[in-house]
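Given next, in structure tokens, is a single chain: the form predicted on its own.
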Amino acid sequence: MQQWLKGRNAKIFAGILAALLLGMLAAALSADATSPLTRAVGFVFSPLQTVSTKIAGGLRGFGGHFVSSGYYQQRIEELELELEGYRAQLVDFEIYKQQLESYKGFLEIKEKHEDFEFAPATVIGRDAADAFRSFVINRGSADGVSVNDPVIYESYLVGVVKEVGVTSSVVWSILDPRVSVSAYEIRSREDGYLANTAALSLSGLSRLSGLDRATTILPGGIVCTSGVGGIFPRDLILGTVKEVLDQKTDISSYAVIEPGVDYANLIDVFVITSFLGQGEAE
């Protein structure tokens, strides 16, 4: 018995008993009609009730937060869908922007050459194995496109149609050694012709050959089509002179030309289906 009285359980029992006595005393001194024992029990356990009430309120708040999290998740998903829509609109905007830039150059060409007839086209394919930048467009014989029709981007000549289907065509670029173009440099007015080499073409450059050894063409000069031959109209831009070198096999010189078009990113082009003087030399 003495051992139990010294133990922890005895101390807890004594604490509860003391609390009940204090509760009864406080209840007896109060004017409440409730029995002293009831008031004593309420006095002792009221802190526990307070704690349990707070816990229950916290759980209700947790439930409210849980519902709010679901709502926020739904809003996040809705905003992600909305953002995806804006991204799609931005892509469309960039496409329209590029088309407007292309059409601006087209209108300038049209104003200068009222005799030109055009077929707008889009690049729909490239041959990765072709080092000379040929490409496929979505226009063919059904759109009035024929073999040897020039293809332009803004004011630049980019190639010539070499294969025609009903709804598509293959275009050889002006970098292709098989393409020959009569040309001149606008400042010196000196004539020459594009005669590309595979080495230059692989570097994305072309060559204006047939120049005098004492040529006055300088780097930065602009080279355009001369219109000789009946395939290409006059004054389409071919590119800019990068350097002028002497030909080793004879007494002539040649200019290395840098095209003004990025073939890797070429999308919208125009096919010149008809122009004054087309085919006359043939």
Given for the second form:
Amino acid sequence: MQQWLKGRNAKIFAGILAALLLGMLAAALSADATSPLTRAVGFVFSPLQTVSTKIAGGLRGFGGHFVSSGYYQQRIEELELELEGYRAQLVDFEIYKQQLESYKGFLEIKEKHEDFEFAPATVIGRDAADAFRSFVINRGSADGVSVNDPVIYESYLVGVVKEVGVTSSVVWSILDPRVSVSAYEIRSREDGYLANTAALSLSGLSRLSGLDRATTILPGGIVCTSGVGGIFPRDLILGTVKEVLDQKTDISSYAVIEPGVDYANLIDVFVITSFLGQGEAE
Amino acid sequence: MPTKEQRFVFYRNALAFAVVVAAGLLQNSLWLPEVRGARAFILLPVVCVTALFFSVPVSFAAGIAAGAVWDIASTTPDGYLAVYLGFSGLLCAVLVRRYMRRSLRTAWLFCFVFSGLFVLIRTLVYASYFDFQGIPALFFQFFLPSFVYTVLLCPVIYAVLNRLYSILSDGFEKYKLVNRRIK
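Form predicted on its own already given; the form predicted in complex with the partner chain follows:
The complete assembly is shown below, putting the previous chain first.
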């Protein structure tokens, strides 16, 4: 041992150890905390390190081929089940979102008309042979619905109940020529009544008749129910004025009204089962 | 205890009712798309074609059932469509059993006649609401295109129902043949 310590190898070993210790001291004192040796080794070997890491990553993926298909099958089934759950939640979310949107509109009208009593309903069918957009709802006498109850969508009047079953009812839309609604234009306060023609109804439009020849109603005006007759409450929106024309058969004018509701896509509606003044002809 | 033949007849008649009720529910859902405002009244060809394959009482009853389902959604007085389709089924069944053959041409003719009559009656009924002013618009923009659409669908409906009704009949004929051989 003493002879080794006195030999050349011991001196070389001591020199290397001293250099490493000095390097450590220099790393501790330097700003980037690396010794000159580490910096030199890193400079030489970092590209090789990168290649080695990439190869290792590839080999890890290659190893997946040797995993049994049973494992993957089970994993697929678990993920599909999870996905199905998320899809169902998404469907529920969309349904609730749509309901919330429609209820927001109804809440506004309920706040404006506290005397209204509603029955929510869904459109479940339509008469193929009816040209005027009548539809069937899933509420009937068991839900308090009766003939001549108005049907609304948000603040729009869409129709009136004309046939009532126990659990379903037929609603005639306001485009139907058999439906007559007394109305007025909100800016000019002029009174009129809805009297549809086949041509206008087929185009999805309505007609406000009985206006003066010197009417001041302009396109863009909003037409609402006037409440006369006791069937429809006041201030339900019928639509907006598209144009004002002179009647050919007499000295009155009429306004072409565009309803604010898309009947083809109407799904959720409300039936007003009771309101103040219902059944009282003014 | 009903025989196998009686049970077969019962199931076959039940199938006819199931078909017309299903067609009625599909029609009320506007399952077939509108083509430029025209709609298909599929119950009319379904009742006419069904009457080609069944007895007179069953065709009459199936027509009434079809009309009753249509009446659920209809704005016409309740019962009108049940009566109309009941008699359509009855007449078609009588004509096929006495004077005409069961074929696509016969089905098409029935569909043409009864759909045309339906459309004409409906137009006139509506015209009374407009004091006859609305007839041209109503007829040419809605009822005539719908009539054409309905008649054009008749061959498809005939092909489907012919296959459906024949499956049960073929199966039963094979069963009878096998039984006769065994005996």
